[in-house]
Amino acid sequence: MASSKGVALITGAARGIGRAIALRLADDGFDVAINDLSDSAEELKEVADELETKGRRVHTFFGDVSQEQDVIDMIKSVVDALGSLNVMVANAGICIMEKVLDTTVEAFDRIHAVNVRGTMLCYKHAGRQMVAQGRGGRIIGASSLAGKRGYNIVFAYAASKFAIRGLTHSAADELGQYGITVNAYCPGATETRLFQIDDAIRQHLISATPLGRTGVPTDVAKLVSFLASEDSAFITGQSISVDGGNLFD
C-alpha cells in the first residue's frame, strides 16, 4: 500500500458530491473515512468497496451529523481505526424545496438541524481533534450558490447555506492559530439526487451560467482536492463558488 497523505473524513458520502469527494481524495493519496445514515448502508458499502480498490485504508461510520454524540463517536471511531484526522469534509446536507409562504416550522427546523447544526458539530469536534494532534489540518464545509444569493423556491435551504458561510468564516478566524484552515465550497446547480427541479427552472439556471451547463459532482471534488492539499495552505475563511460562473452569484 502506498504511503498516506493523511486521513480524510467525508460525511454524506453514500452518493453524489460526497461520494465524488471520497473517491477523489483517495486518488490523491488519503486514507478515507466515510459517513452516512444507516438507511444508506448498501450505497455506502459500494463506495467503501470502490475506495479499497484504490489501495487506501477505508473506515465506515453510520451516524446522524445533527446529533452531537454521533459526531463525537464518529471522530473517535475514525481516529481509533485510522490513527488521526487531517481533513474533515462536512458534506452532509438536505434540501426541502419550499417557498417562504409554504415553509413549515418542521421543515425549517429539519433543514437547519442537518445543514447548520451538523456542520457546526463537525467543525467543532474535528477542530478539537486537530488542535489536540498539533499538526494543523483542513476543515471544509458545504455551502451553496444559494448561500450567496437567495432563491424563493429554497427559502429555508438558502438560509442554512448562508449560515454555513458564517460558521466557516468564524471558525477560520479561531482555528488559524493552530494551522487549521477552514473553507467552504458553494456548488451551483449540480446533477445529484437533491437537484430535483422542473425543466423550466433548470433551463433558467443554465441560461444564467456562462459555461452553459449544470455541474457534476466531480467538479466539486476537484475544488475539495485543492482545499485539502498543501497548495491551499494560505487560503482560509473562503466560500468558493463551483457554479460555471453563474451570473446570479
Ligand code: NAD
Contents of the next structure:
Amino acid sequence: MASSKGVALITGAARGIGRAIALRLADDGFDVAINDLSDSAEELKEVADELETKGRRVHTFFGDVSQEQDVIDMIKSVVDALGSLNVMVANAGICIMEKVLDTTVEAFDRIHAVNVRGTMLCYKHAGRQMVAQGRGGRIIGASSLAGKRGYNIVFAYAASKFAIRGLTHSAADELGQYGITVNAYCPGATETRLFQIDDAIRQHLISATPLGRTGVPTDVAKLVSFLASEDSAFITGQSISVDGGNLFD
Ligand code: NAD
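Moving from the form predicted alone, what structure would you give for the form predicted together with the ligand?
Now the full complex is given, and it begins with the chain already shown.
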C-alpha cells in the first residue's frame, strides 16, 4: 500500500457529491472514513467496497450529523480506527423545496438542524481534534450557489447555506493560528438525488449557465481535492463556486 497523505472523513458519503469526494480523496492518497445515516447502510457499504479496491484504509461510521453525541462518537471512532483526522469534509445536507408562503416550521427546523447544526458540530469537533493533534488540518464545508443568492423554490435551504458561509469564515478566523484552513464549496445545480427538479427548471438553469450544463458530482470532488491538498495551504475562509459560471457572485 502506498504511503498515506493522512485521514479524510466525509459525511453524507453514501451517494452523490459525498461519494464522489470520498473516491477522489482515496485516489489522491488519503485513507478515508465515510459516514451516513444507517438507513443508507447498503449504499455506504458499496462505497466502502469501492474505496477498498483503491488500496486505501477505509472506515465506516453510521450517525446523524445533527446530533452532537453522534459527531463526537464519529470523530473518536475515526481516530481510533485510522490514527488521526487530517481532513474533515462536512458534506451531509438535505433540501426541502418550499417557497416562503408555504414554509413550515418543521421543514425550516429540520433543514437547519442537518445543514447548519450538523456543519457546526463537524467544524467544532474536527477542529478540537486537529488542534489537539497540533499538525494543522483542513476543514471543508458544503455551502451552495443558494448560499450566495436566494431562489424562490429553496427559501429555507438558501438560508441554511448562507449560514454555512458564516460558520466557514468565522472558523477560518479562529483556527488559522493552528494551521487549520476552513473553506466551503458552493456547487450550482448538480445532478444528484437531492436535486429533484422538472425539465423546464433544468433547461432554465442550463440556459442561465455560461458553460451550458448542470454539474456532476466529480466537478465538486475536483475542487475538494484541491482544498484538501498542500497546494491550497494559503487559502482559507473562502466559499468557492463550482457552478459553470454563475454571474451573480
Ligand atoms: P444527496 O442527497 O445525493 O446526498 C446527501 C447524503 O447526505 C445522503 O447520502 C444522505 O443520506 C446524507 N445525509 C442526510 N442527512 C444526514 C445526516 N443528518 N447525517 C448524516 N448524513 C446525512 O445530496 P448531494 O446533492 O450529494 O448533496 C451533498 C451536499 O452538497 C449537501 O450539503 C447539499 O446541500 C450540497 N449541495 C448540493 C447541490 C446539488 O445541486 N446537488 C448544490 C449545492 C449544494
